[in-house]
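Taking the form predicted alone, here's one chain by itself in structure tokens.
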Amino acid sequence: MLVLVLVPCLIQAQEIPDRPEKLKFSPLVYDPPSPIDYRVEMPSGAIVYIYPDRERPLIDLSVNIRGGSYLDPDGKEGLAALTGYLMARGGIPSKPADELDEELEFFAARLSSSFSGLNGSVSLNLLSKDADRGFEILRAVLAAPSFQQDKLDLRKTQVIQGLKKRNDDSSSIESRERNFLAYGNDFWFNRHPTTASIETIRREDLLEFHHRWVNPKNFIISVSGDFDRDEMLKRLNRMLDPWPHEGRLAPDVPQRQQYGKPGVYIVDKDVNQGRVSIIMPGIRWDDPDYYAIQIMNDILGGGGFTSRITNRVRSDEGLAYSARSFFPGGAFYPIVFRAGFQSKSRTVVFATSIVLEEIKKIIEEPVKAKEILTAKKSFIDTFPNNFSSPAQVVSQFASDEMIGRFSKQPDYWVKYRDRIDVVDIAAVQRVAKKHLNLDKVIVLIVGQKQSILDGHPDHPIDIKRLTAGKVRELPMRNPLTMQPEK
């Protein structure tokens, strides 16, 4: 009996390879879901992506709303954000805000609302047994939020207090100034709320913004969970029709940008480590080079510990805990390429020179076959993660609808892996030469100016030679007015 027990164990042990890389797996076979199977056009004009799922007694619903802070009137920057925040927190006609919060807490429902730069969202998560009351509340929040004056006053105070802290964190300064350099002072994204703009916003402004833009013509709804499909569509139709305000269809997101002059820009900030952003002009998601760019960037700095920038700056030189690059492809407008890291002030210039060396190298020299294989496997092997749950399926398709992907490329997900797989070494070098333009490099540094300029004695790098432009100091902005301080 002992032999009979041991023999299978010995055979099994012999089949286990001695190295992880020798493990063999069957090819992954996975077909992505089709948006057509989940998409419904409602009589009200709303688009619904719906996925019944009886595994849990929950309903997840999100109403995505076209429009955002790019619709803020001049002088009332912050209006969209205030409107979005208070839709779910400022009461409804049948209940003041505090009582509504108590009711939602009683039946363990989560309700939230917001407006960001590009779009708005009202989300509801609740037990399916509470759907009747939940949808009554959702209808009221969407169609007739009260925007209680006391809640508006409180939120305005909170926002203004937050504005005072704008310059406390170097990461906030870096992000803000990077956007000014990348897109220009007049780009809608760079119209920041100020104390003056927040103080001028009245309850009537919120009502006007809401009545104009929050309507079914601008709704893209994703819903999944414990329900019958036909019954849920009837419920949604009752919620959306009739609508109390005619409203307008949100205009397209403005595209006008003005990329800054190449050079090194320094914001003097007394912090332990300097923050660096290296930027170049970017692309949209529908650029024909998008797939090759994703592979190229993964090799350059997007692939974590397998990428060149991470290995050089972090692993080889120990100059930063994290160093990466990003080339995402903008949803509504071209988003710039960015490489970034944090390093001690004295090593900022040296680390920046290394990143620029790696960018130049990937432009001038073909990548290795092993690098491109690793990058492609990363995208292809993780592909099913985009659809790992019913909620994620409908959320992904709603996002695609929002950015125009469904109308432009309805087969996007079906062909995604093939388009990644055909990227070869020549394609990577071609897009690197085309889209990584070192003559347009902007380097933004936020940190201790003098220490950064002094550099490291063991690595004497001339900061003036990093880019084709000049070295300039950017003044700190007044956190309440967003105007540069003298």
Contents of the next structure:
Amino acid sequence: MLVLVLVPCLIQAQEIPDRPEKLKFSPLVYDPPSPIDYRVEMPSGAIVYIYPDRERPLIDLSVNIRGGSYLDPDGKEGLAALTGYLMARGGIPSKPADELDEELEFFAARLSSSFSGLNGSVSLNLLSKDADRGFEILRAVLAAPSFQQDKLDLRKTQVIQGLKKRNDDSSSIESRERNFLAYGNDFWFNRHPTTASIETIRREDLLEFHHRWVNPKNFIISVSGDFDRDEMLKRLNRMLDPWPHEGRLAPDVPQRQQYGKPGVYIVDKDVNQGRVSIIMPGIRWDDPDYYAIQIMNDILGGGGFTSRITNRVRSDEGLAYSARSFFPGGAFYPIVFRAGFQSKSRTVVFATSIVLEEIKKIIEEPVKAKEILTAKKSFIDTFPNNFSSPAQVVSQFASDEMIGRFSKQPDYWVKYRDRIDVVDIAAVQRVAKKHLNLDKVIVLIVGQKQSILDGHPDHPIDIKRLTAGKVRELPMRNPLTMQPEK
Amino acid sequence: MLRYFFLVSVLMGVEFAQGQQVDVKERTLSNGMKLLMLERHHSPTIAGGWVVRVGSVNERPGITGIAHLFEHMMFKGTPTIGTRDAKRDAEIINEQERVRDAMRLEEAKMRLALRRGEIGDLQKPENKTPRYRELEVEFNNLIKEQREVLVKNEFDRIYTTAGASGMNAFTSNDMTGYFITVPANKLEMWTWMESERLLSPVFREFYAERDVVFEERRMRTESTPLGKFQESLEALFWESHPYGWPVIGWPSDIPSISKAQADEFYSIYYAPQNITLVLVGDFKVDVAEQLCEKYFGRIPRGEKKLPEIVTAEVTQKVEKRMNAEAEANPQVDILWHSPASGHPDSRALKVLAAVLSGRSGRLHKSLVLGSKLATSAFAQQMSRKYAGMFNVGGEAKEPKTPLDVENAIYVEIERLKNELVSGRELQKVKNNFAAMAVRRTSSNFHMLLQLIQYEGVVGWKAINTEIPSILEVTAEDVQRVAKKYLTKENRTVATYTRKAGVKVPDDPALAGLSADQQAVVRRISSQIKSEKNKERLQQQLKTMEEQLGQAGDKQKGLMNIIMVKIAERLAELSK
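Other form of same protein, the form predicted in complex with its partner chain, not the form predicted alone:
Let us now look at the entire complex, which starts with that chain.
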């Protein structure tokens, strides 16, 4: 990393200007770190990103594992999550779980494991003086977790009791139903754990899942902190080789998504603030329009107080605390565009109409030069924030490796600022027209249905005219079976 | 930069504790404003912020929420930032205030109508008086006029265009903090922008922002499962202390705070001698100091005397309880009055909380693993500037109740009073506190936030002294504070049970069974599922079939379910 900053001299001699634009700044030259300098392919097939850093006597390590709940067998939804949680919490051959917890907490080490939708991780953060014992435990947790029956029973009870909370918070209902509308009932992450699926999961299932997917071929390891590079690589090699199970390479993520019918969907929930999600079909990160879309979305609603949706819904009208849009670009499947806010029941429809108006406006009219400048600067000049610490450098690169960015575009970060910089007004309008498809808009509202439909006397907006589709009520789902009620 | 030192504890059993000294440079500007600087050169960025020693504790009934609303207003600009025509902008703001004064007269009438029972909810648009609606139209016209000269969110746009990011602020009971990250070459931009808004803030768009804050209240407090109850719990807990009202403000107060009240608030509390600047990152201390003196030094020292908080909490004489029916799993939350952050006992209570917490802590071992009354449990000491709260709670494992969990918590508390904590337990928690000092320097921004938080409560130096003093806590100290603070008459208890009528249907197979019967089925099914002997299962099934004829209706339901589970298991084993 090359950093060059020149400091201003003769500070007191100059007058304070009346506008900040009149201040002069020395140039800041910054080259991003290159993944090649940190990347090591291990004989076992694992990929390691390594960054020694002696500032603190700590080691921070994360074993990222390809695979996740998309691999849950039918009827055993929740298996990946249980396996992930219990790797570090279900004991190891040399020590039962409770004693292991006691030992780890005694030397103030943090060890945790999990599997989410698309990947898993086992993380260890400990004082470097405890490295020998820490890596011994880590090896056991990765290669031979015991999955103690009593710990499995306890976790299942906790998970089942946790399922009961699914309809308590309107935000959980909103994100769940949004995913059903955006990706369809058959998409892997809309197969939710239920009481029945959790209850059928046995210890043998965990062992099978573990033996099949947790192996070095699926590992991407990021490690930073107080160690010698070569010694750490040797340590990691001993940890990964030999491996007790043959295992398989995690398969591609299934692509069975189906976007829902356009329209307004209301879930009736007795809270005095309605939560709104406005969605449209999305893109992947390697879409050639990705950069122009990032700029477009920043101007529309991604850029916080410099964006149009925040300005109108929040600052002008005082209708919401948070009003934003997201157009992220998926790694394994296209992720939908989303705009969202929360407003008191009576102004939900009015605020929705403003967001839709702003989407229409960015499709139809060119953005202003000033807006595009702010948006570009917000990506280009904050660029060093992506690499602000050794731990962040290796975890960023590990994540790039995971989503295939390193193999597809190894120069992604080197070219990033230039690719943002070439986006112009015409490109923004072109991608707005192409990727914001108002005919497909789905509006999801969770809140007091009747007050929302009553609307506000000062802003009479017809909810039926918000989208091309119908206004429908979505039934609440049974939190334990995920089946729609009534 | 950071350096290491080894701290030798006086305690037997703790031989070494590794700590970390945060090498902050402290200066005072000519107007009394304090400046804290910490150089770190990992990346070409600087996290900059400042803390004002004012929070909701400095408010009074009628203007609760003003410290937080004020925090929002600090982003609205200055005479030169945020408008194309400062003179016209100021005129419009004055005209708006004239209309608002007339609206306030109408609001008083609406409150009277409410007291007389003539109208219901003041927030309902239909309940506004005709005169109020006329005035509202007049006010909205002035807003439209103001937009002609307004430069929308210009303060943010200037920063963003300069490559700054993460601009935000927070308000707590004790303090208000503002922060942002700027590229290393933009330190002067930061000093310009921050000193400018401190010197001459302009509260334009005041009333729309008040509505935003009310939406924030709905979002955080009113429409979350526990928000409104946690607010009630704190109001019940604090009887006389100004910590009793919520930081966000009461719903009656937020929509009636006036711009004049905000002006008054600013002139008292936003004075240089009540503010500390904090910089962490890639800069040179001498350069930063000169820039800060040049820009912030121009703000005149405040002339008003800062009011002292004199109202202390009355000594609680009786246990207080509330039972909330909530859309939440059954749980208990217990609060005890405990000392302020600067008091040495708060550190003994932190150690005590740590003995109870964690996966190898006493609560998890006894309530979750041992008696299996709870699915989770926690303990924490929350130290504020003027007083503290010691907090223990947990979620009941159904069909156990919040009361069961509560009583089991008291058993653990009594144990702490009756027996000294073991040397090994004490060493374990101290090892974790010592490691905390090593872990805390993850990023410039997190370091900034911690300095702001220490500075706003007890002064920044505690970042270096707090952990060493925690390492000096003895087992006797822990026992003493348990006896002193964790008493029945000093506590307030909230129990939560799931709201009746909010249906949480169980496993369809278990529908119609009582909670106790469901628990029986679960226990038996888990036994069945781990049974590997087919013959034994077949024998059980046969016995149950024979008994079914004589069973009562309720038992029949239960037995049928168990028989299905056995059959399923048999099928599984035959695969």
